[in-house]
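Shown next as structure tokens: one chain only, the form predicted alone.
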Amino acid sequence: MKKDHEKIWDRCLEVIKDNVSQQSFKTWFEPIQPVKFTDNILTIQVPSQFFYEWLEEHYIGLLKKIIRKEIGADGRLEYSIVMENSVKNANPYTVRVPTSNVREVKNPAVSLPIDVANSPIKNPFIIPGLRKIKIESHLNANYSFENFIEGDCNRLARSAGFAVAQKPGGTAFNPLLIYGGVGLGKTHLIHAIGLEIKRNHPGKTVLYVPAEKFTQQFIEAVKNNTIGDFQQFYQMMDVLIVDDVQFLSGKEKTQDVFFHIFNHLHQNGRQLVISSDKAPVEMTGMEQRLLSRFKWGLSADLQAPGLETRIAILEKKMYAEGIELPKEVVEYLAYSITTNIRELEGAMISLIAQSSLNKKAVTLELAKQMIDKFVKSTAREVSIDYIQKVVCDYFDLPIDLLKSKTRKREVVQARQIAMYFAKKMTKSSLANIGAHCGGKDHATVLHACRTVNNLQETDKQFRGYLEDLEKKLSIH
């Protein structure tokens, strides 16, 4: 059965609900806890000094009217304010507000640790001195789930991210740690999670911050003696998204404050989303207690995209930019740049820019020249996959057939030619070439190369095949 103070506050909330927006109600009134009701004084507990000041500045008129209506003209409202600092929680202190216009500030037991009237929490994202705090999420609207291409390389991370976005803080994926190499879409995915949360839960406070920015803000807070404000600001978030958390490596004090923020948010059912270039087990320079917390939820990796995913990414980018490229050019880009999506998209943009500046049509020849400059030595050799594709297109064979165990003469010949060019044009080992051609061993590849060398000396038509294919495969 509800106690008197709970019943009174419930009645107050009913009236407040009708007088403020749903978002404001969720942000500023749902977190308030009624504590007691004695001598016509209703005591409510608010989470922080900043919270108290915000209510005072924006809602005190409304609160006075409601208290007068529910308790009577002699009614009083008293705030119990939980003060937090970077070490431990101090005792709550109280501020009593009468329903008359004269404000009464009392606390017989504890003196106020800070100046109530003049100490709003400093938002580390805005210019110092601005009193009102508007919390921007700092999310990039272009990095949405709609623009994120799903493939085998990222399916787990994307699915977990989407689940978190539907029910932030309410899944087992808290924290959600997304990790993977450079240019594989970590930043895109964590922004997409934030944007989806804002769309599904407009009342939630979502904040994206790169770990480097977080560190800079902490250094500023130390210099200005505002560490308590810094920590309280981050503890107000419903969803905190930290990018490139590996930047905290070796920074003990920053890790310490992040540890306290992490604990507070996690214990209060708030969602944490973190990205890193390494899995927790491979991170160095991180405190063990922080690493153990990273493992509480789900760690999902982003791998290098497969060929189909790379082609889909390029097609999506072309559609978004409203441009068209020949199919053979798109395939060449997708076959040539295999490990970095950012580099892949950059190569396409560079190609289009070069084409329009030099007033040349986008051709396979132009793509080959540009790729050679763009990716320098890493892309100077063609990939085995691309060699197989060109050979199969030339002989009009499906690539699956080339990799199969069939002994049909035309397939065996195409397979041997693919092996020959793979040995000639790449640095791959014979075993690796064989593995790409349907699990053949190195002896089979060696035999294939000898056969092709013999045939080109004795068979004019066969020599023509090789010359045509060499032109197609040439990167110059």
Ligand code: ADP
Contents of the next structure:
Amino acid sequence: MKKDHEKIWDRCLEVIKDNVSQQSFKTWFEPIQPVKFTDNILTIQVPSQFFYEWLEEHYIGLLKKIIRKEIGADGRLEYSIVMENSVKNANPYTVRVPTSNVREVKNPAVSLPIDVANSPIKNPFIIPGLRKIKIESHLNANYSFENFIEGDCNRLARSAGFAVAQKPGGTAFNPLLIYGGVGLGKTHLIHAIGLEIKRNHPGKTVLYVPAEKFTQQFIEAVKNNTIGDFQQFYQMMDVLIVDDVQFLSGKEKTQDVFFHIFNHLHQNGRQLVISSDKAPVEMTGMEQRLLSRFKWGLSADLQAPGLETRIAILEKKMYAEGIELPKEVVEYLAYSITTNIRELEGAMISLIAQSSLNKKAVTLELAKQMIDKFVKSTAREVSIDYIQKVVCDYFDLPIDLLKSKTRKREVVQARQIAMYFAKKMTKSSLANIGAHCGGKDHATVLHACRTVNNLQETDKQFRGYLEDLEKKLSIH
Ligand code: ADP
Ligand code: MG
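Can I have the other form now, the form predicted together with the named molecule, not the form predicted alone?
First the chain shown before, then all remaining chains and molecules of the complex.
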């Protein structure tokens, strides 16, 4: 027989399920345990302080409504937070990964950090009895597939890379072009491909070269009159990996020689792996014939990783570095730094550095202080969408309403506040802000900013709203 609190919570979950994404449901609601129900107070147990704060920050509107619906107008919700000595926590934290939105059954399952952590890291260079590698490949052994966490953000690129590594030159992915923003793992992934090829095919000649270095070598060769040697050297490769090819833009001569090398290798069934910070269609200053070659194979992008992947990457890095952090700290880092994995890792490392410097344990408090500094120093920009979300959560309004044309008083005010913060905290133009907020023009946005400024000076309660919101927005 289910107890009352269990039945009530089951009913709540049913409504929640319909109102949040499956991933959020699994991450934030499944781990919750109903504990008791007395005096119209439903107590739920959450795994950490971070969980509680996250729920309060993101789902309080929804939870309020559900409690009202299921328990009644005087129903209340209370949290019981599980405390832990997390620094000494012996159980590694496992990230819940949704399995049912994996599109193809054939896709390999998402790796959990714990699995990766337990598998030995193989160093392809330590193969006894192997003849000496003639050409230095310039591959970094740490940038392996084992150390590359798979997520929705990189699944195609990763599996195409892996396929290429099994049969270099023997797949349709030639060239394989990996593109994506700064710090999203391009360099890591193309090294991993190189390393895996060397492991599977020790006889193959693999070379990793940043496009910048390629350019310098070419300029040097022109100076020394050794272009022939230069070209011959590159044409010897079984696998040529060129990093940051966008560096060649506007450099016609270098592109020219690269074009010839490319053709030679491709015609002879050798593998090309290229990375770029832009999709081929967006590359400027590149010769058309070279761009069209890039399109012969496969272009796969790396996206910014989702929360689960960010946590998994941090877990992996911690394992590699032999460090431990309380899980709420890891979650906090992963939640705060969203768009650049290098920055995410950097923040974790500086946090550890700071804590050993001050001989203080790494606590959530310390993480917050550090992130605040870190975030300011890199001048991170919150997005208009995020501002709208925070404002809507705060006033308990659906975001659609804010974006609609409605002239209802509370909505108008929330919309004006969102515009005000968007102007203050982002670099968006007034027109762009207006377009995001119910298709208003720039004059409306300007008027909103003035109204908010005026009210802030005359209305104490209103000023309180702004201060609360400013705090919420600046943690991000
Ligand atoms: P890019 O070349 O795109 O600027 P990098 O390959 O240098 O990015 O990646 C930045 C950092 O993030 C590196 O330390 C890399 O190991 C790490 N990283 C990126 N993606 C992943 C991933 N999927 N799993 C683990 N670490 C990653
Ligand atoms: Mg790079």
